[in-house]
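Next up: just one chain, as structure tokens, the form predicted on its own.
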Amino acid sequence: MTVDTTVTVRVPAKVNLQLAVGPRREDGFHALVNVFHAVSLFDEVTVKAASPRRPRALTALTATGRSESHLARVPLDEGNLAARAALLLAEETGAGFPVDIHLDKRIPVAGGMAGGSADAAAALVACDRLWGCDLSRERLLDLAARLGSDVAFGLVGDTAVGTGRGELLEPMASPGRYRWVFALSPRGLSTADVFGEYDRLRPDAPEPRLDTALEKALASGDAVALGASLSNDLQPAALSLLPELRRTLDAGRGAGALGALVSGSGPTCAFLVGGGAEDPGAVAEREAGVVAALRATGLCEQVIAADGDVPGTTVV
């Protein structure tokens, strides 16, 4: 029998096609209806048995990534969600031995695309494989939900609606393939700060509901209808905290994007540039125009393109 000594798991970023935020609950979380869509920006998390010579903490983390400014926002201690995932799995199963966890980060950090949550999902899968826990998918999803609202979606991928605080997932029919452009900001936004600003701006938020127009657009593979249906209740709060994002959104829309919104709590801005039954040449031309317009603003650290949807965690 072959025993794994190193396991690498690839996990995608997400964009929120709809993020409906309800009132703050007694437990401090907000009721959400959150339509997740996995896109082809991937982190890779590699877990390997630690050297007997290093200190015997359960985890030691390292990271590489897009830029030094983004990596500076990645905690490399027990506060990192990937480390917390390994610890939770060890506590729940009684298994586990010290491991080194390396994060190769291509998902924007503190960008509203669930990079930290994605890494936690990947760490769960990698440690489960390395330690021989062999947990069921349902058990892994339960542990993921305990780690954070977005972690479970990293395991699932594709397109799904999350309710509760976002962790209760149901797949959504989405046969279309879509092309996206993402504008990465040189600045980060704290999720807690954005939710705090949301509470200030909208103290009497109604209960959230799934947008039926969005549901129909996804089911039909209609890129134009999908672009018109994108929505994010946190966007006004993100724009309040980082007003230059409005210029970024306006630039992409003015260049022909079918839809535009702040992704999650921001500050990454997402632009739908085509898909479904559209002519690929027309999509490529629209993408080039949006990319050029965003770069011309001088507000973006990077502008990158990706496809969606894609599967969740994959052992590579």
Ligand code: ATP
The other form holds:
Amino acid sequence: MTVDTTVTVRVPAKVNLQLAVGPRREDGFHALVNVFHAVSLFDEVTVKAASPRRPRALTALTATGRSESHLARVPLDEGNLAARAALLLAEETGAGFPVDIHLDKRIPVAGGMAGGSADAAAALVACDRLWGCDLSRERLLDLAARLGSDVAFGLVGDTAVGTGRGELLEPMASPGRYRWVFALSPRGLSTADVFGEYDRLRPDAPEPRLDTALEKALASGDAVALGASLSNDLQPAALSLLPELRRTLDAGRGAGALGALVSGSGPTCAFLVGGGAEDPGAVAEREAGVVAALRATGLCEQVIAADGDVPGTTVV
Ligand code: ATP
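Based on the form predicted on its own presented above, generate the structure block for the form predicted together with adenosine-5'-triphosphate.
Shown next: the complete complex, the earlier chain at its head.
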């Protein structure tokens, strides 16, 4: 048997096709209906056995990434979700030797695309392989749910609906493949701040429900219907904290996007530019128009196109 000394796991970002936020529960979390859709913006997490010469902490972290401003927001200590995932796995299994963890971050940081959660999912899979724990999928999903509401989705990928605080996942039928454009903001938004603003704006939020129009649009692979049924209850709160996002959304819509919304807690904005049974040439033309209009606003740090859905964590 060969023993791996380095394992790299690739993990996608997510966009929420529906984010319905209910009242705050007694445990402080909000009841959610969260339709996750994995898109082809990937982080790569590499774990390798640490050199015997480095101090014997279980994990040591390094990161490279999209830009200095994004990297500056990534903690390189035990506050990093990838390190927390490794520590939890070691604690639960009694396995584990010191590892160096390297994050190659392409998912916007603090952008509402669950980059930290994705890294936690990737670190669980990578350490499980490197340490030879060989946990079942159910146990990995259970550990993921303990690390955070969005972590389990990183393992699963594709399109899935999360309920509870978002961690109880059910795959959703979604045969279509879609093209997206993402407008990255030079600013980050804290998820806690956005939920705080949501509570202020919506003290009487109703119980969240899955949107049946969205479910139908996904099942039929109809990009126009999908664009019309995108929704995010956190969007008013994100716009209240960062009003310039309204201009970004308007620019993409004005250039012909089929749907536009703030991704998760923001500030990344997502634009559906086509897919399903549409003619690829028409989709490419719409994409070019949306990209140009977003760049012309001068508000976006970067504008990036990606496909969805894509699978979850993959060992590379
Ligand atoms: P979500 O969509 O799950 O609410 P997000 O995409 O808005 O999250 P993340 O990129 O996950 O935001 O980062 C949120 C914060 O988490 C960062 O500001 C950072 O302090 C912390 N963090 C911890 N681990 C990581 C990680 N591996 N990558 C990025 N941020 C991390």
